[in-house]
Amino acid sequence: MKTQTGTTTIATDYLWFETKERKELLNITDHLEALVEKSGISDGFCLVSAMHITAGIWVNDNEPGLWQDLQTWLEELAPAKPDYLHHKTGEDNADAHLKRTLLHHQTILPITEGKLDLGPWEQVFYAEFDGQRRKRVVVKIYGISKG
């Protein structure tokens, strides 16, 4: 086991998105790596949380066939349809809320030696289910500072 000592640091930043489509999957791994680098944290955790109730965070393979499989699976479990009770409020996005619930809204990623410590195929995605408007993701990075 490797133990590190040093100054504990917490860094907070935001990523903003306005997708072109109502449903999109955006790879945000490079953005997160840049924020980890900027934070100066060498060992700790990176919390990534979609701050909207119709968006999620997904960690998986960067492979288009899998992305389509995900969309198909979510549509089977939470299909876009007009008869949700939520639609009685004037909204038309109940399926987006349910898809977000299935996918989940956040993840915690390890940081080791100043980098996200992801598996060989893991990438981090922002999943939008009711887009075409400005939304944000909070990124909280917590750990031991470099040096």
Given for the second form:
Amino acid sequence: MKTQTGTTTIATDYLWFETKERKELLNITDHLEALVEKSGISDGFCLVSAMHITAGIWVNDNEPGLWQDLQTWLEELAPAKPDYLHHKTGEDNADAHLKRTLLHHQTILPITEGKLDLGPWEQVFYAEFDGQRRKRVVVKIYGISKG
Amino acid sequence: MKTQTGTTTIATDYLWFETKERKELLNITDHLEALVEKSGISDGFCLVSAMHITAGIWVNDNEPGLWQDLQTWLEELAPAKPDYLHHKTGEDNADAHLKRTLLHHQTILPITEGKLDLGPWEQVFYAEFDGQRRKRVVVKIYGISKG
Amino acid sequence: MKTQTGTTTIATDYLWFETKERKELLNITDHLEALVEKSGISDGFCLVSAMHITAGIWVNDNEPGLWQDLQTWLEELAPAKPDYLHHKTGEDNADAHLKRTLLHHQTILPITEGKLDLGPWEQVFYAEFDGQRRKRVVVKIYGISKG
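Just the form predicted alone so far, so send over the form predicted together with another copy of the chain.
Full complex below, order starting with the chain above.
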């Protein structure tokens, strides 16, 4: 077990996305790595949380076949269809709320020695289920600074 | 990117719920805002975690039609039915364990400038699937104090 | 509300697992309690995150009947079957990626008075869906030390 002690630093930033398709999966790992680098935090955590309730965060494989499998599967478990009660408000995106729920909308990434401490295949995706408009993800990095 | 540095404060509290119905969705956003205010923490995180294994936490829309859609959907994916092995112990709530699993049982909310840093529609719900008795949620707020 | 203030300590460790079966559920609560004890942290958080993308973390009941119910249910919602696009890469484990997604791959456990602050029935499980090889879980403990 490695242990570090120090003063806390918290860095806050936001990523904005506007996808071309209504449903899209974006690999944001490099964005997050850049923010961790910029924060100067060497040991800590990075919260990544979709701020709009029809988008989620997925930590999984950088493999396009699996992305398609994921979308097919989400569509089976939480299908787009007209007859949701939510649609009586004028919305048509109830399935997107449920898909976000299945994936979960956030992750906490560990930071060790100044980098995201991910497994060999872990990549971080922004999962949009009702896009084509500007939507935001909060990134909060928390830990002990280099020094 | 905004960065703050300081000494860490951690505040711990518990919320108790006893729902009238067996399944209920309670908007607890105001409770959490009040705890963040009371903690004096200006930048950090708020962990909200259901301590009983038949309840979850859901971050989504404050729209009653969608709540009903969610309950219908959870009932389809994780139905209440007699034939779970868990029921051989005398319990009858295996579906509640699975529903908690689908929703996830916790969330981490970012705190920025002394307030929950939520998206425009994000509200936090306690999701009870086997209520009518006293159950608890731990709230741990962590960050840098005002000053 | 109890509040503590102090200097931050972060402890990092890794747990390795090699399950005998391809799918297995391991109760790792005692391992985590031991790491919290070793870290000397009295108030804070413990991130537990599966670093391989075919495994997850589940916080639920220490009841073998329910474990079997969970596995049956996951198999219904995310079945092992040949016809995933991911399998064109030579893999045969797309269902394991989806099962990890359903369970979620991580949890944050609160630490209060030097111990995991879990509910009366909460236990932490490593959920392996494509095992029989060495795989890793990162544990990062974060908070204020005893003093």
